[in-house]
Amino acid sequence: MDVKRFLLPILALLVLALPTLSFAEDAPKIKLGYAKCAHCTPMSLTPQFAEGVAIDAVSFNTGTDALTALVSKNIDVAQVTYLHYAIALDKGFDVVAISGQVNGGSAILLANDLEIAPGDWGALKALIAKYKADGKPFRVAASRGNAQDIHMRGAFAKQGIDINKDVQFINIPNPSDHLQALRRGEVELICTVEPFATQIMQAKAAKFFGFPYDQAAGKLTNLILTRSDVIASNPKALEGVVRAVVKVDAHIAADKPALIEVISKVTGLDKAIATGAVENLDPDPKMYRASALAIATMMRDLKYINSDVTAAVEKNLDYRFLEAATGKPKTELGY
């Protein structure tokens, strides 16, 4: 008798819960990949902000890994960069952009022994000219082909600095190696990504010069991609994914401690570094057409891609999911 009295309320609760469980099981499923960078880690929150779709969020070491998983159909949605988008289209892959995510995250840092004030491009140009006159290379570094490389090259060009003639470019593929390159005195200037920029400055391995955002590509970094077959088979699920991205962006924009927490949790970084990094991150789900076209043009000019993909970049920006998620027309979403 006592056992029945104990079990009956539990059975009643299970019966009441059945419709919810059934709904969760019936919800369309999307496998989503994201990279383990400071910008990207908020994507790990999308499952808890999703409605009407079950998101399986999977972390990858890099955006390139996430893109590879997308085009090989191991995942349905990938967080990558605008550069990955142009590269994928250049290679003829079937990718469609459905949302932005987070922009910013780039910083230009100078070796500590250079007497140049932050933002003083005139002094920097004069110093580069002196190095050239003295027959010494002024060495600038970035990870070739990433967003910071593009941002730096655009900012240099805007200031009249020819990166092919006036300085010596050093490619350091892994941004985690930027700190040691500065400590060893191997470069005079570096354009790196958060959280490494904050890590370098907190370690006093270099000093801040400026943000490289005054150029045609602006501060664009992350983009959410899918494939046309996923759009055809699961449009409502993709709408749910974009709605979740929009909610996550609103959440981390309003609650910086939440962003710091997720960066530390996913990357294992010290919270002091994550706290500095968030100041240079801009949650923004819009897709900026004009800047995306500028990036594609810059990448072709730099021979990072082989063909003119500007028409494909514009054609494959699909705003319908953002419009549904935000209730705004594409003209207010970066189109």
The other form holds:
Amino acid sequence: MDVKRFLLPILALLVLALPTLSFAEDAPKIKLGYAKCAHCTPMSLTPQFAEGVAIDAVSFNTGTDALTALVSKNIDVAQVTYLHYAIALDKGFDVVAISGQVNGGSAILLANDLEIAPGDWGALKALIAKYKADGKPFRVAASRGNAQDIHMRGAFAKQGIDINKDVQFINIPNPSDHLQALRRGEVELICTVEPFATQIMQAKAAKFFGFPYDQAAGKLTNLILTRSDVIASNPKALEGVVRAVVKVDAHIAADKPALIEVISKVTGLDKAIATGAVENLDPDPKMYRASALAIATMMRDLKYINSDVTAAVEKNLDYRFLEAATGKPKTELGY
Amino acid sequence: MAALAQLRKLDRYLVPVLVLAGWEAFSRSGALPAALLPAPSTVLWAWADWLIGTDGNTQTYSAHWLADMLASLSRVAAGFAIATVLGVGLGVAIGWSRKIEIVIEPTLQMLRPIPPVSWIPLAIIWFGIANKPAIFLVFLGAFFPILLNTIHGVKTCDRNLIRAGAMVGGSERKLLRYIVVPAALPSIFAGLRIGIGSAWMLTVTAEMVAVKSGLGYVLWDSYYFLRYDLVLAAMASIGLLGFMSDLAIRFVMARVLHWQRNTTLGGGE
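Write the structure block of the form predicted together with the partner chain for the protein whose form predicted alone appears above.
Below: every chain and molecule of the assembly, starting with the one above.
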């Protein structure tokens, strides 16, 4: 066999690939985990928007899985929710918030046979009172411990509805099961997450009632977390990650079809559903301190966490990467 | 001598004690955050609160273990009972009749490799949320081991016994009742023991599907809130109940199959 005949093209290829290889070796690497929800899927775009950092984006089924991978040091950065952040701090885990990502994505849906106009809380309260007087449970569902659960509980409390006394709360852990629960008439109201909310409405399994954003936690949903050891060892890389998140947010805010495309690609959902879902998503890299504190307080009140983590929530919001990425002071970034 | 015998009795506890001591030491070493791998003592503390409500550290689950255990037990019992009736019934029919074997077995063998967890979407569509889909999933886990072992037991029944029965004028029904089924019982019980283990394994999967109680439900819910101490306590609870269910089946088996009680392959007591 003529070895030279093979050796030459291989050498040529190596010479051509050398600049790329040396860049890949030079660029610090960050392993980033994100959950597979409509809000979260744009995180899959961060590698292509990253500069000076090589991001390896890994998708997880839930934010809890991503958080577990982060605290066990299997990944460096995780996209989770503000609730996960409070839970992790309550457990004493070393987590630091470095950026927001997307907010919104919650929707309150009503069973089709309930004659209540969208946003008519008065009628909803009257109906719940009637159910109570008749001795019938008004069944309200959500996935316990996710952002929609806390948004709904906050909105109900604001309207004077006690979720523990006035209604029967049903935990349906997997949001993909929400559609069937409504279709089979097993719950009267559900607060679910996009894109499932749009999917349920398009399947006509329920009707839209409103967004649960009128409460102290606002519409806060996603947060980007890292650990202090990653900050100490790789601050430049984290700055690159936050810069990429900011760029992705700007991209999907300006180009809704791009967001629809990425939701459809990552989740495998129909584009019509993704189109509906993006209307309820708000790309936003800011970290909202006051609302984050409100969430921590609500979670303690709900006994979702054991301790008061408000001081830790405030202390572990690290704005320096966001400041570097946006060129704005933290006072303009939600502080 | 007596002390040596006493020491030998303790042999069985040596490995678990060493594992627990090693785990406790590792958890306390600080190599991992304590909350990520809670020490056995922490797990016991959470378990105690879940069981009898010691200090309320398990929040809404404090003193709810019995209710959760009964919820899981009832689902396992229901799914396992249905699996036993159908598995043994169909297994005897398939093992006995070539016609039934040809008609039914290919379909069952095609369904058998499908992981029970992949039935969740269909289970919800068919049975909705709450208990029914959970019982269905437990049934699926237990059904196939019972079925296959029953078929094996019937098919390996000594043909000379059947011939002898037929020679003294035994009808098909009598042959089944007095010869085939008793001969297949050791295999059937082996299937039941594997089945009950699978049923408990499936509890965790089954209780992901919108039930509001149960050991599997507590395990998943605790995981969402990163309560690894409770996750481990739930795992240990399931293991313990699985072990006790197996003991119960062995107890029944020892009475039904009294001729082979406590025997080993070597035939010794």
